[in-house]
Structure formats: structure tokens, C-alpha cells
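There is one chain below, alone, in C-alpha cells, taken in the form predicted alone.
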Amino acid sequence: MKQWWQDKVIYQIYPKSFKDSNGDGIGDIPGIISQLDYLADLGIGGIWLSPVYASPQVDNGYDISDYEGINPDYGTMADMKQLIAEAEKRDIKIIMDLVVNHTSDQHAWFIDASQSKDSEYRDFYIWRDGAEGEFPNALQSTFSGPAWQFDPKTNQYFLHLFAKEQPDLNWENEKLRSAIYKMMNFWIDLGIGGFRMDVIDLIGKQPDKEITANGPMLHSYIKEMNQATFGGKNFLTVGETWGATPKIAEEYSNPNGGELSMVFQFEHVTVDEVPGETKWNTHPIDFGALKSIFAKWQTDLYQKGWNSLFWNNHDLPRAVSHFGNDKEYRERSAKMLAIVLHGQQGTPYIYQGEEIGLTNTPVTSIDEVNDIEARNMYNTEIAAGKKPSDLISAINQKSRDNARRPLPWNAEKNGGFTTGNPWLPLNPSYQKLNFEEALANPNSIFYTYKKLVELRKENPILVDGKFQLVDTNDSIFAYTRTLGGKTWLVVANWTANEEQLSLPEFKLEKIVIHNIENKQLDLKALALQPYEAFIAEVITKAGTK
């Protein structure tokens, strides 16, 4: 059965930074509603909404205190219902962020659980014995330091794989799982079109064995979830799975497997990280390795599962700063990245502002940093004797604040994001780099994205075509998509240098999209300009289009 998400593009909104409607400096649901026509113009079919639930905001909403309540900063449940309805009028479905590995320590379950070992909610969380200062084991938090927090009231430790204010849920408890499924059905009944599942590969953890990701019960839990909630519905489910391999992803996303639609895997976005070290320790991107990763995922999952396609999200640097050239070739390299990604098989995701080429925002001091992960890393490394300048450099490259800055809608004060003081300063470039400017320029990055969204809707070859890597040097990524006697060729120069390429096995039929206007293409002798990219319909030597 064809699923609604297979020929659509999903747009991720980070609500806090999207659009503020009431001048309090924080983006909100009415602000999102006010820009739905913009998103409809872009052509997207779904909005992945980062958490808008009630939350103390220790981790910007990924610490949920009430799954069926809306954070007052973002609006009300009535606003949420209006967003679902208004999006549906524009043929856009809302995909809620499902955070069920952990809750906030302010959730009613945890407040009750922490009062007494006899609480009916005690086993909704993971508790272990241990004297204060003597941790149950060596598990570490993603946000630095031990993953165990001592609770003096009951003289036990609780597990938190993220901030100490984010206690982990105990998925071994059947009552907990039933409560989660009931909550999921609450949202499904409101008319949403999908769930993005935060760190879903951690729910099968076995902390006593120090197993966090991909625990032995993980797929059993997801199958049970599927049957109890979204199974049998034309419903998008995408799991955030940092440790997934193609084989693991196939298990999640096999159409007959009764689990999920697809997963987010992160092999390509961590290609610049030093193996075995934290994300803050990087080396220059090996584009040959990056190309191989894409080819592996495209080939291994073909007709066995489904890929998600993305360059960035709320946890990652801005795409053009990470993989492209955010200075003299910002526009062309951003278009190149879009063409390379959207030419592949899977469901593409656009992170807010990516479609106009927003860039990272450098800081000079830790005082300018909001991101709890970056701040914790900085404090830990300073205590270990690291140089502040080196740490700030790493933060500028990898901090989550880069993606979380408020959006610049126009050149007015604070980019038209708010009439008040924004919760986080905008990138200072907003007077030149904003949505109004992009929409007014027919050659802007925005229109490349709009064209790519449209091409996927209108051309089954982008949805179902077989991927084949074309042999080139590491500076060039070239591949074909083939379906029903038709072949499309995708070619991209990853670098700021001119690159030569000869593809005499292909005859050019027509250019589908190109990031350099009015340039002729000779496939026998291509002189690719810096960051040049195109998709072309071709005929092969064997006569197959």
C-alpha cells in the first residue's frame, strides 16, 4: 500500500524559534499557524513539530511534565487543535515529537514515584541501591557525568541518560507501556499524521548490563506499540536511532515488520567525528567516506526498508556550515546539498531555515551559549585543563544553538521573529539573510527546494527508482536513479575547486534541475564549477533512459 509520506517532504519546526505571535520572545503555535501559507507554498506534506508539551524547559521541551498538556509559552490545546485543522486544510499533516525514553522530573509520575518506594509509580522509573557518591555502575549521561542521580528521600539512585531532570522510564513495566500507548492514542485521535520518536533505540536499555541502545527487548516493545496504537493506519513513524546500521534499520522499517515507517540514522552526519570520542572532537570531512555512506544506505535498504534523508535538525549544525561553504559559495553549495539529498530514495526532511541557507552563529564566550549539552561539556573540559578558545571553537562548530536561533522572517528588528526580546539572539546576518529576501529572489535557495519538493510529487522515479553509484573521484558524488526505462543522473561537486568529469556512457536528454543558471552540459567533458550540481534525464549506451 502506498503511504502518504513516500512522495512527500517533511519540514521540521522547532517551535521556540519559528515565529512569535505575542511579543514574549518565544515562538508559539499561533506563530506557526500564521506561516502555514508559506509552508504550503514550499509544498511540504508534513510538519515534524519538536515538543510543544508542558515542560520546565530544562532541555528545551524534551523534558515533558504532561504529555497531554501544551506548554503555556507555546499556547493552548485549542491552539494545537487549530494547528492540526489548519494544516489539514493545506494538505499538511502534523507529526508530533514522541519523547518516551524519559520524562521531566516534574511529571506527576516521577513526583509520586520519588515520594516513596511504595509509590504505585515507583517502577515507572529505574531505581538502584547505592550509597551517596557510590554509583550503581559506570553508565554515563549524554550530557556529561554519571547517568545516576542520588535521591536522599528514598536512599536510591535513579537513572538519567540525559540531564538529571530527565529520569529514564522503565519500559520493562507493563503498566508504564500501557500508559504510554494510551497517551499516543490520545494524539492519534486528535488527527495527527505521525510521530517522530526521540531516542527510541534506548527504550530497551538494560542498565545493570550497561546496555543502553539496541537492547534485546527493543523490537518487541516497538511491535507491541505498533499493535496498540498506529498499526494499520496510513501514519508516519520515524525513530531517532543514533546507533542504527542498515541491517538494524531494515528491522525497524521493513514494510512487513510491524514496527516503524523509517528511522533517522546518523552515520553521514557524524562523518567528521573522531571514532570513539565525543562529537566535539572532529576532523575534516572525508567526502569519499560520505559518498560511500549514502550509497550503502541507498543500496542496502532498497525494497527492504525506507530511508529518511536529512542534513540537519535541532541537534545538529546548520547544513551549509557543516557540509557546504557558508561564505563565498553559500547559495550554490546550499543548492548542491539540496540536490544531492533530494535526488535519493527516501523521505526528505527540511529543517527550518535550511531552505534559505541559514548558517551557524559563532560566539566568543560561554556566556553566550544556551545549549545545556555544550555548557556541560565546556565546564567538564575546563576542569580537565582544556583551553577556553579550543572549546569555544568546538562549540561554534557543533553546538545545538546553531540550529536553534530564532528565524529571520524579514530585515526588521529581530528579523520579524518577535516584537519583544528573543529568547536567544538571532544570527546577526538577518538583515540580508531572511525569508522575505529569499522569496523576492527567483534564483534563491528557496526556489531550488520548492522545485525539488515538486519533482518528488510528480516523478515516481524519485520515489521508487533504483539507486546506482557512478564511479568518480572523491570530490564528485554522482549516481543514477532508474525506473521503468527512465534514468536520471545526479552529479555534484563537493568542493570549492573546479573538477573535471567525463561520462561518455550517458547521453543528455534534458536538464531537470541545475544550480548554475544557463550553463550548457557536455557529459563527455564536464568542467564542474565549485559546488556545481544537477539532475538530468539521460539515455545510457544500452539505450535505456
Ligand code: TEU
Contents of the next structure:
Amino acid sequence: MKQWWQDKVIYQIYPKSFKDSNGDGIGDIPGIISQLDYLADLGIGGIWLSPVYASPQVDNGYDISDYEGINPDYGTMADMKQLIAEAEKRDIKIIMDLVVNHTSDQHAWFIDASQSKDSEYRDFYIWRDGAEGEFPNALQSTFSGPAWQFDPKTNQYFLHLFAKEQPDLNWENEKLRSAIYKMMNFWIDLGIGGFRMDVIDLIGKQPDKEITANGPMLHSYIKEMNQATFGGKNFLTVGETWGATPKIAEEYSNPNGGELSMVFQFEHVTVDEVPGETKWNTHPIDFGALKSIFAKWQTDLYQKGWNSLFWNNHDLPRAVSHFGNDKEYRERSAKMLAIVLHGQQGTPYIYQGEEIGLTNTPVTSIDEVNDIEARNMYNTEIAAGKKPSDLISAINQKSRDNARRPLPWNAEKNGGFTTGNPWLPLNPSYQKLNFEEALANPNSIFYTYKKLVELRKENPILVDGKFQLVDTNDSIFAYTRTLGGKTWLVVANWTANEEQLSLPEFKLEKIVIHNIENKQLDLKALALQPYEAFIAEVITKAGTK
Ligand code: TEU
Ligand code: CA
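Since the structure above is the form predicted alone, I would like to see how the form predicted in complex with the ligand looks, so please show that one next.
Time for the whole complex; same chain goes first.
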């Protein structure tokens, strides 16, 4: 069955920072509704909405206290229904964030479960014995420190792979699984178009064996969920799977597997990390390695599964700062990153503000940092004797706040994001760098994205064409897409150097998109400018490859 999302581009909204409608400094659902025409203009087919559910906001909504309620800061269920309806009018579907590895400790299930060992909800969570101060085992939380929290009331520890206010759910419990499926069907019945599944690869965990990702029951649970909820519907499901290899991604996403549409894998975005070290130990990007990673995923999943394509999200640094050049070549390198990603096979995701090339926002002190992950890391490392300046430098490169700054809609106070005090200050660049300015400039990054979105809808070669890497040096990423005798060539220089490239095997038919206006292309002798990138229709001289 043809799925609604196959030739579409998805846009991620982080609601707290998108648009404030009532001056309280916090983005909200009416704010999103007010900008739907902007998103329709960009041409996207779906919105992945980061959590808007009732939540004490310890982890900005990834700690949910009621899956069927809306955080009052963001609006009401009536607003949510209106968002779904208004989006639908513009042919945009809403993809809800499904956070079912854990709940908030303020969820009714956990409140009840923690009252007594006899609670009917006790087994919805993961409790273990251990004398106080002696943890059941060595499992660590992603947000620093032990993954076990002692609960004096019942004298047991509970598991939390994230904050201690985010207790892990026990997927071995069939009653818990049915309760989750019931909740999912509630949302499906409201007319949403998909789910993005938060850390879904952790639900099959075996805590006693210290197995967290890719546990033995993981795929059975996902198959069961598929059958009980979205299976057989025209629906997008994307699992967040930090531990996926191409083989594992194939298992999730193969069209006959009864699991998910696709997964987010993170091999390319963690290319600057060394296995065994944390994300805070940064290393320069090895572009040769990056190219091989893309080529591997493109090749291994072709016609066996489905890729998701992204450079950044609410947990990652801004794409242009991390992979491009956010100074002299901000515009050109942002367009290059867009072209080289959207040229690939899979479903592209744009993270809010990426389409105008928003950059990271440096801070000078931990007091300016909001994100729980960075703050916990900072406190732990300071206690271990690390230097504040080194930690702040790592935070400036990697912290999640970089992507979470409120959006600059125009050059007015607070970028037009709010008439009040924004919950987190905007990047000070907003006077020059904002949506209004981008829309008014026909050469802006925005129009590169808009064109790429449109190209995908109109050209099956972008959706289904076979990927083949073109051999070049590591400063250049070049590949072809081929479908039905047609070939598109994608070439990107991902450095600030000029690069020479000769591709005599291709004859230029027409330029599809190019991030340098009015520049001729001679494929036999390409003198690539810094961060130059293009897609061209070509004829393969030695016959079709
Ligand atoms: O992220 C999963 C996750 O492992 C992240 O904590 C990730 O390791 C880190 O942010 C990289 O910088 C998901 C959500 O996307 C994230 O926002 C949540 O905090 C987390 O799950 C817990 O729900
Ligand atoms: Ca608000």
C-alpha cells in the first residue's frame, strides 16, 4: 500500500520554542496553528510534534503525567483537535511523540505504584531490592549517575534510565502493554498521521542482565503493538533507536515485517564521538567516515527497509554549526547540507529553524543552561575535578539547548516569538536572522529547502532511485540516484577549501538545484567552491550504471 509519507518531508516542532500566542513566554499549540500557513508554504507533509502532554516538565515534556491530557502551558485538548483539523486542511498530518519507555513520577500509575508493594500498578514499573546506598546493579542513567532510585516508602529501588523523575515502565507486564495500546488508539482515533517513538529500542530491556537497548523481546513487543494499534493503517511510525545497525533497522522497517515505517539511526550524527566516551568528548568530524556511513545505510536498506534522513533534532547541535560553517559560509554550507541530505533515499526531517540556517547559541556560564542532561553532566564533572571552562566549551558544542532556543519570527523584540519574557533567551542573532528576512530574500536557505521538498513530491527518482557512491576524495561527497534509465548526480564539497573534481563519465543534461547562482558546471573539470553543492540530471556515457 502506498503510504502518505513516502514522498513527503516531515518537520519537527519543539512546542515550547516554536511560537507563543499569549505572552507567557512559552510556545503553545495556538502559536503553532498561527504558523501553519508558513509550514504549508514550505511544503512539508507532516509535523512531528515533540511532547505536548501533561507533564511537570523535568525533561521538557518527555516526562509525561497524563498521556491523554495536554500541558496547560501549551493549550487544551480542544486546541489539539483544532491543530489536527487545521493541519489536515493544508494536507499536513500530525505525528505525535510517543514516550512509552518511561512516564513522569507524577503519572497516576506511578503515584499509585509507589504507595505500596500491593498496588495494582506496582508491576507497571521496575522495582528491585538493595540495601540503601547499595544499588541493585551498576546500570547508569543517560542523565548521569546511577539508574536506580531508592524509594523509602516501600524500601525498594525503581529503575530510571533517564531522570529520577522518569521511572521506566515494565514492558514485561501484559497489562501495561495493553494500557499503552489503548492510549495509542485514543490518539489514532483523533486522526493523527503517525507516531515518533521515543527511545523505543529500550523497551525490551532486561535490567537484571544490564541489557537496555535491543533486548530479546523488543521486536515481539513492536509486532504486538503494530497489530494492536496502527498495523494496516496508512500511518507513519518512526522509532528513535540509538543502537540500530543497518541489519537491525531492516528488521524494524522492512515493509513485510509488521513493525515500523522507519527508524532514526544515529551513526552519522555521532561520527565525532569515540565509542566508550561520552558525547561531551568532542573530536573533529571525519568526513571520509561520514560519507561511508551514509553510503552504507543507503545501500544496505535499499528495497529492504526505509531510511530516515536528518542532520539534527531537539537533542543535537544545530546542523550548520555542527556539520557546516556557521560563520563566513553559513548560507552556502546550510544549503549544501540540505542538498546532500535531501538527495538521498528515505524520509527527510527538517528540525524547526534548520530551514533558515539557525546556529548554536554559546553561553559563558552554567547558570545560562536549562537542559537537564547538560546540567547534570556539569555538576557531576565539576565534583570530579574538571575545569568549568572545558565543560562550558563542550556544552557550547553539544548541549541540547542549542536547538531549543525560541524561534526568531522577525526582527522585533524577542524575535516576535513572544510579547513577554521567553522561557529561554533567543540566539542574539535574531535581528538579522529570522523567518521574515528569509522569506523576503529569494536566495535564502529557506527557498533551497522549499525547492527540495517540492522536488521530492514531483520526482520519483528522489523517492525510489537507487543510490550509488561516486568515488572522490573525502572532502567531496558525490553519488548518483538512478531510476528507469534516468540518473541524477549529487555533488557536495563539504569543506571550506576549493576542490577539483573530474567526472568525465557523466554528461550534463540539466541542473536541478545548485547553491551557487548562475554558475556553469563542467563535469570534466569541476572547480568546486567552498561548500558548493548541486543536483544535476546527467547521462551516463558508459551506459546506465
Ligand atoms: O532521547 C534519547 C536519548 O538517549 C537522549 O537523551 C540522547 O542520548 C541525548 O539527548 C543526546 O544528546 C529521547 C528524547 O529525544 C530526549 O529529548 C529525552 O530527553 C529522552 O529520550 C528521554 O525521554
Ligand atoms: Ca504561551
